[in-house]
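The chain below stands alone and is given in C-alpha cells; this is the form predicted alone.
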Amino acid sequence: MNLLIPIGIVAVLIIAIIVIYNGLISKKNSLDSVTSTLDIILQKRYDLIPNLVSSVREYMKHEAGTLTEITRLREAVSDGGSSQADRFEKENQLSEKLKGLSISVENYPDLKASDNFIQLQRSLNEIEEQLSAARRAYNASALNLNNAREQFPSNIIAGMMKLKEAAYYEAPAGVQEKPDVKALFNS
C-alpha cells in the first residue's frame, strides 16, 4: 500500500510530462503549418507579379524604376537564403512598392480601363488580403508557442526540447501614420 502512493505520483508526473510535451509539439506544428500557408500565398503573389508588371509596363514606361524595384524585391523575397526577420522586411518593402504602384495607376485612365489589368489588380488585392490574414494567423501561432515556451511548467520541457522563440511578423515603420490622401491625388 505504501508503494502505491509513490507509483501514483510518478505516473501522474509522467502523464503530465507527456501532455505538456504533446501540447508543445502541437503548437510548434501549428506554427510550421501557418508558415507554410504564408509561403504558399507568397508564391501566389510571386507568380502573379510578373504578369502584373508585364501589363503595367506597356502603359507606364516612365515608371520603369518602380517596376524594376518591384521585380528586384520579388526575387529577393523568393531567394529563401535570408533570415525570417530579413524576409519579413523584404516582404514589407515589396508590399509598400505594390501599394505605390496601385496609386500610380490612378493617373493612367487607359490602364485602369484594361480588362486584363483590372483582373490582375483584383487578384493582387485578393492575395494581399490572404497574405494579411496569414500574417495574423502566423502571429497568433507564434504567440501561442511563445506563451507555452515561457509558462511554467511547460517552459522546463520546452527548454529540454530546445524550442526557440518564434519571431513575430511586424508591420513596417510608418504604416501607423495617417496617409495624406490629398498628396496622393496631387502626385
The other form holds:
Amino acid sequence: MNLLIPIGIVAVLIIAIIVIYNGLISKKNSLDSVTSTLDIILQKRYDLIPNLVSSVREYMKHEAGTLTEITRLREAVSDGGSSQADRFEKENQLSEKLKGLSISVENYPDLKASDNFIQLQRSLNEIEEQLSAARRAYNASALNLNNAREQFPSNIIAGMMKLKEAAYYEAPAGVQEKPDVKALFNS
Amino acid sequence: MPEQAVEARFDELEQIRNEANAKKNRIHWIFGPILFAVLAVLLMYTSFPFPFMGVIVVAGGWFYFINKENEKFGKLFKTKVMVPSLLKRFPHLTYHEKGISKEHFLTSELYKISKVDRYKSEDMFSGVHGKTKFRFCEAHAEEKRKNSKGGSSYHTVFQGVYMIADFNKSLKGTTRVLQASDNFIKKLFNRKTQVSLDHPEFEEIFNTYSDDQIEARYILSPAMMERIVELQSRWDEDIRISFIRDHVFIAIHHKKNLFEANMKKEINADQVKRIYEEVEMCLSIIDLLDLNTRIWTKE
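Having displayed the form predicted alone, please output the structure of the form predicted together with the partner chain.
Zooming out: every chain and molecule, the one shown earlier first.
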C-alpha cells in the first residue's frame, strides 16, 4: 500500500516528461515545416529574379546600379554557409531592393505598360505576399518553440534535448516604417 | 432618388396598403374576441379536454391570416416598386426571389450540417461589383432541439445576411474566422488547427482555424485583419467569415428583415431609399474587404 504513492508519483512524472517531450518535438517539427515552406517561396523568388532583371534592364538604364545590387544579393542568399539570421537579413535586403524597383517603375511608362512586365510584377507581388505570410507563420512557430524552451518545466527537457533558440525573421525595414507622406508630396 | 415611373406606383401601392391594413384590422377584431372567449371558457370549465388546443388553433389561425396579408403586400411591393427601382439604381445587380441554397450555405463550413435542420433563404442579389463576382441574400438556419418533455422546437443558428464572393487570391485550403470563444473544450479540440495571429484587436474578437497555417496568414494579412475588425465594428453583430477554394463566405447575424416594405409606414421614396441603403451596406462589404484589388496572380 505504501508503495502505491511513490509509484503513482513516478508514473505522473514519466507521463509529464513524455507529454512535454512530445510537445517540444511537435513545436520543433512545426517550425521545420514552416521553414521548408519559407525556403520554397524564397526559391520561387530566386527563380523569378533573373527574368525580372532581364525584362526591365533595357527600359531602366538609369537603375543599372539597383539591378546589379539585386543580382548580387540573389547570389549572396544562395551562397549558403551563413547562419539563419544572416540569411534572413540578406533576404530582407533583397525584399527592400525589389520594393524600391517596383516604385522606380512608375518613372518608366513604357515598362509599366508592357504585358510581360505586368505579369512579372503580379508574380512578384504574389511571392512577396506569400513570403510575408510565411515569415509571420515562421515567427509564430519560432515564438512558440522559444517560449517552451525557456518556460518551466519544459526548459529542463529542452535543455536535455539541446534545443537551440530559433532566430526570428525580422520584417524588412521598409515594412516596419510608416511611409512619410509629407516627404512624398514635397519631393 | 427612385425613378419617376416607379414613383407613379406609390399611390397605387399606398391604396393597396391601406386596404390590406384595414383587412388586418378586421382580422384582429374577429380573432381577438374569439381568443378571449376561448380563454374564458377554459378558465370556467377547467375539465375541458385538451385545454390548450383551442388556444393554439385560434392563435395559429390569427397568425396565418395576418401573415398571409403581409406576404401578399410584401410580394406586390417587391415586384412593383422595389425590384424595378433597385435595378435602375444598381444596373449591375440581378434580383432573385429565392436565396442561396442550403447546400451552398453549408459549403461555407461556418455552420455544422448537423445544426441546420430547417433552412430558408430569400431576396438574393447577384452580379459583379468592380472585378468581384458576388451574391448575397437573407438566410435563416434553425436547429431542431428536443426538450425534456419529449417535444421539440426550432432554435435559430443563423439569421441575417449571407454573402458568397470571389476572393482576390488563389487558395487551396480552408480558413475560418469565427467569433472568439472561451469554451475550453472547444479550444482543446481545435488547438491543432487554430491560428494565432499578430493583431491583438483581431485576436480579441475572432478565433481563426485553418488547415494551412501559412495560407491563413496569406489571406489574413495585417491589412485584411484591420478591415475585418472594421467590418465587425460597422455591423456590430456576430460575423463569421470563411475562405475556401478562391471564395470568401461571409455570414452576418442580423435579426431585422432586410429588403422589405414597412407596412406600418406610408409607401413613398423613403421606403425605397431605406432599401437602397441596405443594398449599399451589403455591397460595401466587398469594398471594405478590398476584394477588387487584383495585384496578385489571380485576375
